[in-house]
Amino acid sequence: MSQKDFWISVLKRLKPTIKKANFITWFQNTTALSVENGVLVVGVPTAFAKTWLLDKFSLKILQAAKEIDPSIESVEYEVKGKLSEKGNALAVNINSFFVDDGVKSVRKVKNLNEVKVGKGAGDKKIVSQMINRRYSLSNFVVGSDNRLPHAACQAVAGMPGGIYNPLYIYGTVGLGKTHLLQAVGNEILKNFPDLVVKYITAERFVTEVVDAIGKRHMSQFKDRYRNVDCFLVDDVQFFARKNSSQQEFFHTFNELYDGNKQIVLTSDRAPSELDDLDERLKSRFSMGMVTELVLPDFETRLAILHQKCGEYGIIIDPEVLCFVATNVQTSVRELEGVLKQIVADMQLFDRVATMRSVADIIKRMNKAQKIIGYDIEGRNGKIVVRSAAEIMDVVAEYYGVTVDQIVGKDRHRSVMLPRQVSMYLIKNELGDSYEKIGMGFGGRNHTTVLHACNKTVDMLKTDLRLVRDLNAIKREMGL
């Protein structure tokens, strides 16, 4: 059995014991480097993955490894940056462990607008329809700030038309109201396959009312919405000043409520604050369960970021995620928007996310009035390095090594290349003399620095990977 096959066997034992998001995030591109003298050496792509596996999963890994090879007594971890490179033969692609899960999911749901046959026949058939099957109560991150709305949705999904009817969820934009609303519908369809669930936005409802009036199809319209088992309406504040639609919705509401059918509504305001809305509607919105979604606290924002990283199958430095959670506080939607930009930045420029690059993204997207925890002042609003030490910090962070390794005596290529790149950038961007640069690298003489710079220049003529690395590092430096 090869080292990689051995590690795959270990991972297969670990998979059922670890949450999918954590499994994808922290075990992606790992491998077994050696098994000798009772010691399993695990290769990981980053120092952050090493720390996380050592702190959180080391015991589980040891137990799984011992099931295969009882002689193993301990597990050690070694950072190998090349494991994250595409096509690396040793690295294990964790996503392949979930191929079967994905196939099953595709068979269940053919597309995001899948409809389920409901009541009636022919043209009068009433069907369920949801917008996004990916929304579920299980992937909604629950924090202290949104525990009540989530619990109310769970209660409704378990007993439609029960005590929480109607359920009214309100809060400012981007906090997850639509997620919860559609998750309730998906959960009801899973628990009660014979029920008919209808999701619609208030804006769409108004459009259909106008269309039905114009075409004189009001009877068909009424049948479509007054014979469902669960009615989900998003953004009911849109009914303001639309009298005909309000009247039709009022009668639809009454018909469903009297028939013990579940009604779930969302809005950006509490019922009492809905101006230009019929008092009868506001009264009905308030007679069930009214719950508010508020801005998530730091811990919840951080949990959301970790979950999304797991869904995307990427690893981002936990300190960088903390930095994002600290500086993006306005809404969950904007938090995810910043994360998507970070992921795009990583993929397009093939670089790791750092506090420098993320601070620049947040500044560029205007998601924070003032960046907390990092100096972002510089050229065109970007961070600009001002010293050799700062250049070495950026290079070390980019290549996943330490500054001590760069200035030390280590001659491995994984350290030699960052050392040469650092010398080249200090010479070309700061204009320091070869003698001064050498003193900053452990007292090396000027000919060593000259050779490093010249070698970098020669490599840039043919090594496209190095050209890409240099461009990415310069962007990190604000140049």
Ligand code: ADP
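Residue numbers count along the first chain shown, from 1. By rigid core we mean the largest C-alpha set that fits within 1.5 Å across both forms. A quick note: this is a predicted structure, and the numbers were derived from the prediction, not measured. First, how it differs from the form predicted together with this ligand.
For G408, the Cα coordinates differ by 2 angstroms or more between the two forms after the core has been superposed.
Superposed on the core, the two forms differ at S74: its CA moves 2 Å or more between the two forms.
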Second form
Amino acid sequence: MSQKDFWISVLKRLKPTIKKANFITWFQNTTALSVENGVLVVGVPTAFAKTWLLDKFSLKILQAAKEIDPSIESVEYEVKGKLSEKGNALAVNINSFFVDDGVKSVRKVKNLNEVKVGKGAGDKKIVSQMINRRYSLSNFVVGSDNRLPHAACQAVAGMPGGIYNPLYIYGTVGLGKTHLLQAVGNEILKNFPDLVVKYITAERFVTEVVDAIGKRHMSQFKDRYRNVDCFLVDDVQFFARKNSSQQEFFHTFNELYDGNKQIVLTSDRAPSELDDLDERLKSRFSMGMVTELVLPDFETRLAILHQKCGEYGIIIDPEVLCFVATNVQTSVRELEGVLKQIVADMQLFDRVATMRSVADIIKRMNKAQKIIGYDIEGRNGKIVVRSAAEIMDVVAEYYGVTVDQIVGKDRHRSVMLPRQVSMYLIKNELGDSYEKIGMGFGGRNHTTVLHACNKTVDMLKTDLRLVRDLNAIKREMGL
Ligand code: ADP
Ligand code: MG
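What does the same protein look like in the form predicted together with this ligand, given that the last one was the form predicted on its own?
Now the complete complex, all chains and molecules, led by this one.
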């Protein structure tokens, strides 16, 4: 068996035991690099994927590998960078694991609904132009609380016009309704490229109706929706008190529904709570499946943060992410907003995110009433370090070396790293010039210091160990 076939067999065993979203996220671009002396070496694209596989899936991977080759005793991970699918003979395309699922449901639908084929690609482009490709069902993190809405969307995407029609998803702002709605659209277009998918916000629909009435273009307006196969309407609470729009929507809804077309709706409240909405519409909304999105629990919030870091390609100390997930409890959008601010700060100042810096951001953005787990004013009892000598002291103590060694000429790794970290911290926290820092390190050239700082910044992008070191050191320094 080739290495690639071996890894495919392992993945096939793992697939049923791991949630699809996780499976795709963490096993994309992985490969088996070698099996020698009972050690399986798995190639992974990023240091982040490595940590995650180590933490969460190591045992499962070992068990699956053992079933195929009982001589395997342990698993190790090696960061290989992105494995291009075409260029690398070892790379496995994880999406191919889900092709079968898709094909099965395509056939089912064809039998049921007689999907029309060969619609002009041109108008398809027009009707789906507002869907954001970024939203997919696989990058929606599924926790115990939002399993149902996600599963319903999956069912709809696999079989549009099936039993979940209409699908009605509701929940307060920023919990992922638009994400799921557009993901359904993307997924349907992927599974059934011939279907016409239309996404529209209720607000836009109202504008179109008003516009059509004003220009006496009502029949053109109706035509626009006639050949839609999947109708996605966002924020239907907006129809409240808009009577003529409600009527028009009612007709469109009925026509599509009677034609077995899929309808998915989102709203900020349950159908029964939609005041100022026609009773007939309310009852239509509740005819299929009604499901609520709620604020994800702590674990899911944490998983969302990990996933977004993966998408942004950055590393943040897991402890700091826990701190964010604990403190930002309003919505996923706010969680994402805080993370984006953290990333912006990191990139702007070439700094690692620490509990303190993140606590500052949360406070500045006013995203938590009271910050749990960090005392900003008291800096958790630490005095802020203010001089180069103090920084060297803390770094030396952390790495178990002496300040003399840090300043000295020894090029052994055990002192090179603390030296490099000290230079980086002095530059970053005190803003000293490279020349001045060089003087403090036994008269070293400023280019040496510059190089050490740049190298640290680079390493912080991929080296979780160093990220954790710097967090611990900065915490000691009250930063
Ligand atoms: P809503 O429409 O409910 O107000 P959105 O769909 O706009 O909320 O979601 C806000 C942001 O949060 C989006 O960027 C979305 O991708 C993200 N988001 C929400 N829930 C999740 C989740 N479970 N997994 C990943 N991202 C999520
Ligand atoms: Mg929305």
